[in-house]
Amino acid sequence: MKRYWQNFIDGAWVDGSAGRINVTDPATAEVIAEHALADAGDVDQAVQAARRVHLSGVLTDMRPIERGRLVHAMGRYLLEHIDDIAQTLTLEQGKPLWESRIEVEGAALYFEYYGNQASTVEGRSIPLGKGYFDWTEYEPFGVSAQIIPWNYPVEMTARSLSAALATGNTCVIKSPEMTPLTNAWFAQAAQAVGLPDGAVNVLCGLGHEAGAALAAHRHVNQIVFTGSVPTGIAIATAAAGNVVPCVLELGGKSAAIVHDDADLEAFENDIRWGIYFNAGQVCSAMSRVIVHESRESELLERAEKIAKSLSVGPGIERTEFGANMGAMVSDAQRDRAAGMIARAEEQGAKVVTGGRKLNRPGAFLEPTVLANVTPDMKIAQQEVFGPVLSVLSFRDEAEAIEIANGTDYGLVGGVFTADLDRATRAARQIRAGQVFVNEWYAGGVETPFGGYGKSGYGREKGREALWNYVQTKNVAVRLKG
């Protein structure tokens, strides 16, 4: 492990204007490195260098398989150091080993599919009868923005970098303050599969100035986000006094609605997966289980041995896929869920396994169950973003969407049932952008993914993904004769 990481702006590697910040392992609360602390100056040249390249053409004038060929050789570039960044990625981020290189190899797909995507963005001809010859391309935006979170650095920063790069954007992109350091292997793979210096341009800054120097910089062209609801909210008023399209993906408090005729022997698997993966960390987990009154018991106690069944501790020390997790990634993150869970207790909640810190140093959370959970109460409308499984209860399907659409986000839902009417009725009328059905996570890199209400706007991942960064240009041409 460095002791010191530079900031990586028009193929140099650098200092920051505003100093240091200190990288604490969450597992230990010990200061592992320093990362280059960028201000709006860095941010200024960051950017001047990505339009520099943009405007001299060197992407949009290569064949766009020649391009995708690059794209597909930064996801390889990963896959050779996936040792390093993977233990890079759970020291400074908390994860299990093993859930680290699950990370990276997420990473490298995206690449992988962009770059297979790269020479399929085609226009199409208009006719417009005689005397006219008429069609539309796709032109990319020019520089594209990229603020990234800490819970998957690795990943979420590959899902906007190779998409943008596919479609000949260049890049600025703001690594997360408390997991910069694996942000790093995105400039050197830049480097090592030949794309022009300021093409990548990889900074680590605080929100408040450099990320806000970033949204609102008059030569963006267009926003990646991914995080809480007011910093989006935030990031949408500043791109929106330079006219610049964003890409919002701000989390949710999604759901999981389990009938009377579920396979809750498989669901166990969905728990796992569902909550527990990264500690609760992701934006699209399995927060909420809304399960028929009849099944309710069984759930819980179901619940309630995979909870128990994990292990928790220093990610450095969880090599092997199975039953174990990491820390939070930071105390005041775990300490923030902590307190939702004691409010949820003083509500009338009921606290089956779980819900409270560990006594060892570090940013540890037992692995927590919730009973008596009500649609009103803070827990079941707030995003916990920790391993805090809330259950309610329902009577019959229009209760269980009632419940369910009952917040303000709509990133993911899911419904698990035997009956595939009933299923697809509920897919319907869930409010979520995505919708799982007896399988929490199903889909893939494939598959388009983004939120309704305040879970954001724009898509990505998929083919969808592609829009967001190309423009439209139409060309009218009249003929003589």
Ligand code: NAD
Second form
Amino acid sequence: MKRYWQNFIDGAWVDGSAGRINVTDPATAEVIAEHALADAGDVDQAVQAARRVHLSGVLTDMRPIERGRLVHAMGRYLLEHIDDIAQTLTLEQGKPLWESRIEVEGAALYFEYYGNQASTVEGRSIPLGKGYFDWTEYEPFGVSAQIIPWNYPVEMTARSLSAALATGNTCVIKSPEMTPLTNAWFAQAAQAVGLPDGAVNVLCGLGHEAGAALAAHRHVNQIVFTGSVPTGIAIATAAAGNVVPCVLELGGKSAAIVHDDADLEAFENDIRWGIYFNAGQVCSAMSRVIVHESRESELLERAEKIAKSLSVGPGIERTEFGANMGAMVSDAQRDRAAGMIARAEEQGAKVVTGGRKLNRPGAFLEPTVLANVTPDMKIAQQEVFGPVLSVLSFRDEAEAIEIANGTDYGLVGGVFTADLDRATRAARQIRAGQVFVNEWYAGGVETPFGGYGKSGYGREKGREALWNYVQTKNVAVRLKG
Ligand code: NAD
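Form predicted in complex with nicotinamide-adenine-dinucleotide, following the form predicted alone:
Below: every chain and molecule of the assembly, starting with the one above.
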């Protein structure tokens, strides 16, 4: 592991004017590297470089299919370096090595998907009668600022960077303080495929300093943010100050409604992935299950079995796909989750299994299942962002929907039933940007993703996300004849 990692501004690897930050392996609590920290001046240099490239027209003049090829090649670069990226990701973030490989593969998929679509962003012609010729076209905004969270640092950057480049924007990426290392490969990829210096800039800095400076920079033309609600509000406020659009993806408290006719054996898999993948640090995690009272005890037994089947320990030792979980990203995040469990117990929730820190160094929390959770409890309202499943029960369909919709969030939701009518009704009634029927996380890079309510606005993934990165221009021509 390289001990010191720099920022990448205007095609050069540079130190940070705000010094350095330690990067810690959450599985051992040991410092594994230092990363350069950018200040507002560094952010300004990166934005100016991105702006210069944008104004030069080098990306916008290019035939889109060729731009798409560059984007595509960046994904291949990631796959060529998957061993190194995955290992670094596990060491900085804590997830099992096999999960890190899945993340890198997922990141590459974004470059493939959006690279393929660069040439499909087509305008239309609008009939205005004799003497006129009118068309629309989509132009990139210019400089896209992308502020990245620590839970999926590789996939989140890939998601916005690939779509932004495919549509001809230039980018400044603010990597997360806790997990900045793996973002270096995006800079390397940009260099390797031959993007011009300044087209992709990657810097790490403190949120309230470099992040805030980037969000408020007057030459940033569009912002993408994934993270917490308070930070999302700060960023939207900064964006409003410059009248630029932003996409906000702010997490959730997503619920699966499990009906009396659901296949609970199959649902074990949804519990496994829905709340214990990445130790539950997933914005669209299945953090609540709302089960029909007639199946509650059976579901709790199955959830307990799944939670207990997972071995918890250092991600770097967990090389093979299997029943295991790594560390959370930091002791602070782990303690926050453990504190939320303790408060839930005080409010009357019952710990069915888990709930404790592991008795060893590292940010480990047992996979946890909570029963007797009621909708008014904090644990049922607030995002834990950890491996903690809250189980609530319902008597009739209307109550299930009311509980599911009873938080400030609205990122995703799920319904599990053998009855298609019931599933369709629920899909219409659940207030969320994405509804899963009979499989949590069904969908992929092709399906639009984003929130209702405090989960944010704008959509990532799918064709829909492309329109975040372009603005419509109409050209109306008065002809002589
Ligand atoms: P955060 O929102 O504070 O940080 C996310 C990113 O925003 C980081 O890159 C950070 O440096 C930057 N940032 C922070 N303050 C900023 C500001 N004022 N202006 C511009 N950028 C700023 O999130 P966090 O502290 O890393 O995590 C806190 C909580 O956020 C978590 O417990 C979790 O609930 C939630 N979260 C959600 C997601 C998600 O995928 N939706 C991801 C990470 C965290």
